[in-house]
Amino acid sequence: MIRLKNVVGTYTTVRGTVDALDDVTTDFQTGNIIGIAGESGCGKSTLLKLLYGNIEYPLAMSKGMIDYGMKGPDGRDITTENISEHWFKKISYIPQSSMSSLNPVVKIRKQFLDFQDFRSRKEIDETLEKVVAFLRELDLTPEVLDAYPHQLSGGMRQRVMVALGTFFQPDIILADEPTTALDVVVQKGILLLLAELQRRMKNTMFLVTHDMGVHYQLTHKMVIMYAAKIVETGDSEEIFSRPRHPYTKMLIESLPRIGDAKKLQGVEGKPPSLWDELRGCRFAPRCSRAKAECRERCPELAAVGNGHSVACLYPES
């Protein structure tokens, strides 16, 4: 298990501080593809940054703890304080923008070699042989190593990012909208590649995407977020067949279906401002099932059976 307990992710701005991740407590079962879904600004990327230990101003983990359930080569527990020592080896991050993530003035070859300290030319040559073999598995030719990022197509750059993030077979992979700005054919290739790598390496992958269809096809577990809170978790099949939170149900019902001629309905209204003092359920103003109690009492994430948990006072039956 990867366990989060009372985690708060806070950003400092000229206006003050705001909690983009608010008192999150949950467990993630390892060895799965875990999908994270929710509207923009709900805290998905902040959650991944905290898991990765990429905690720099203006972001801070102002409260809580993360237990990765892993130890480093020295036998010490891996924590948010030392997780950066294990980047790429134990945990890796695949960002959504390959063009801004790869160094534009350095060839791909050097970007692979920069991850390690080499003591001899022989070590470098042996590593490059392994890199070439790995690139071929990802449908990339060895010539990619001699290219600069701008000389590659968007799909090739994203495959390079996947290769960089998975070359050392890390225990945890964090993929933050890894197919943004790619056409649908290339998107499918990248997503199937990630799924195959996870199956082969038997590691844990967190996949952030707005596309609920992708979550249905690829993920084993789901996490639904709303306004800095986790509102539902469970097996993907269970959540899609029987969503218990009204927000989750609305997200799933927004998916187009072949042969369905009825007009799709969006979720009316908009999420609350995190700057406001929030009371009760944060989804209550947009929820047709909300009662007076919902506007006064904030629901906690509670089990509803079959590994399924929901934060709702009146969940769907």
Given for the second form:
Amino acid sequence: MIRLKNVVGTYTTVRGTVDALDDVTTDFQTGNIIGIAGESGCGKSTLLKLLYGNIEYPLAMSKGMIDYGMKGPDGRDITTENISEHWFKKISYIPQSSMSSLNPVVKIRKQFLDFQDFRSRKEIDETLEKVVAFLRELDLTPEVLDAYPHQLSGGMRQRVMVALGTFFQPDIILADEPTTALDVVVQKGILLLLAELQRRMKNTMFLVTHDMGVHYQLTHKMVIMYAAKIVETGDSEEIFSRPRHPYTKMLIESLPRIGDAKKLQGVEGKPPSLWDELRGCRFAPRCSRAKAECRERCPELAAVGNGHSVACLYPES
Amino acid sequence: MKNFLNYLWQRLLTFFVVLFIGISVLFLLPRLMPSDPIDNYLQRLQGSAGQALTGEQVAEIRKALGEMYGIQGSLIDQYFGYLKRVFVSHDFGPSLAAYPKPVSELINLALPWTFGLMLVSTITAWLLGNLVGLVAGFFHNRKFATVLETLGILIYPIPYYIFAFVLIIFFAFLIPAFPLTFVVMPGPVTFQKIVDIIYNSFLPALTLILVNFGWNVLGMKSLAYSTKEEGYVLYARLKGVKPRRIMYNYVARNAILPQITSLALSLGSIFGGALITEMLFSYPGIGMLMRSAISNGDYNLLYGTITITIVAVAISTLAIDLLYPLFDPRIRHR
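Let's see the other form, the form predicted in complex with its partner chain, since the form predicted on its own is already up.
Next comes the full complex, this chain leading.
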């Protein structure tokens, strides 16, 4: 279990500070693919940065704590302070842009070896053997090791990124829009690969994407975010079949389905600016069901049964 | 391979066109100068003879000198004769001022001095400047990086001849640690001679190193700083790659590419010498030779010295174009 307790992620800007993640308390069950969805600026990336422990000015975790429930090889608990020592061994990251994430003037081989220091030629060869075996499992020919990034196709490069991120079999994988820049056929291949690897390694994978269809097909759990808050969490099946938060419902209704007769509904309006003083429910101005109370009282994330939680005063039934 | 041969062929063609244009412009330039080598010679002759020459005598001497120096006939004739000398016989004839010494002999004497001084100072400044610039750019938010960068900013705008003066005043005049003028005895190469050369060349070299150092620091600092913001550097950091390794394998490896081009260009200008530095330190290099050629209207010597510069620059740009794929795999010809 990965527990977030009252986590606040604050950015310092020239205009002052702004909380891009505002008092988030939630538990993530390990061994699942956890989808994170929401509009741009809702705090998805901030949540990933805090989880990864990549906290650098102007971002700071100004309140709260994250309990990873893991121990490092030295037996100490992994915390936000020391998690960077375990990057890619215990927690890894798959970026969205494979072209700009690989060193353009160095062969892929070297980029598989620069995680660690080697004491002998033999150690390097042993690691390389493991890399080759692992690449074969991922349907990649070992020849990619001798290629420069620009010699590979977009799909191959993203597979290399997946291979880099999963090589050490980390307990947690953060995938930040891993298929955004790819065409749908290649996208499908990468997503199936991720799902397959997760099933085999039984690790926890956080998947951020705007594509609700991907979430529906791949994830076990869903986290819906809106304006720096988590508004709904639960099993994906449950969330997609019985969304309780009006925002989630609108997101799902914007998904096209085969046989749709009526025109699709978009989500009207835009999220509130985090600079403004936010009172009451942050979704209330766009919510068709909002009552007077919604504009006064901020709803907390509360369990509604079946491991399903929602932050709404008047959830959908 | 076929692509490469195709590229090579085109690149060589450009090389020869550049040479041809450069050398043609070079032919015309000295002829636009107000001083004429024959007038200069006549003046010297009259001065030493102590008596005025008659108009007839002058005309006769003019004709004889013109034949001897190979500067008679129309401009077109001279031009073709000149092209033949440069491209076919590689001979620039005798020096007009130091007649009858051949130009090639004068150049052969001066070239090693200039080459040694410039090569050592250019490479030293490049290595030091890039190392300091890399560190300053990579640790841009640390205090010592600001100090290093300020050093570069303070040094680079100062013209190198000012540096030369300051160094001469302090280290040759006030504190006579180094000689005011360059004195190395001719003779066989001995250990003592090498020490002499280093001792005598130290100040001119230091002048050149300091200025190039400042440029390289600033160039590399901004390159390293912008490379540090690239996605692959961020990813390497998130991979847990050690900062030292990120600095060398990621930032330096990518930021050095434009600096390699700039090194090649400055290596090309090595043969041109450092005119003012050589004059100030009376260093016996190509720069000094060029200066005397200009003031004496010595066409042949000027052609010789400048042609060497043109050929050197053209060859070094050719070399960098052909060698660059070794450093940047993205432009390799397959």
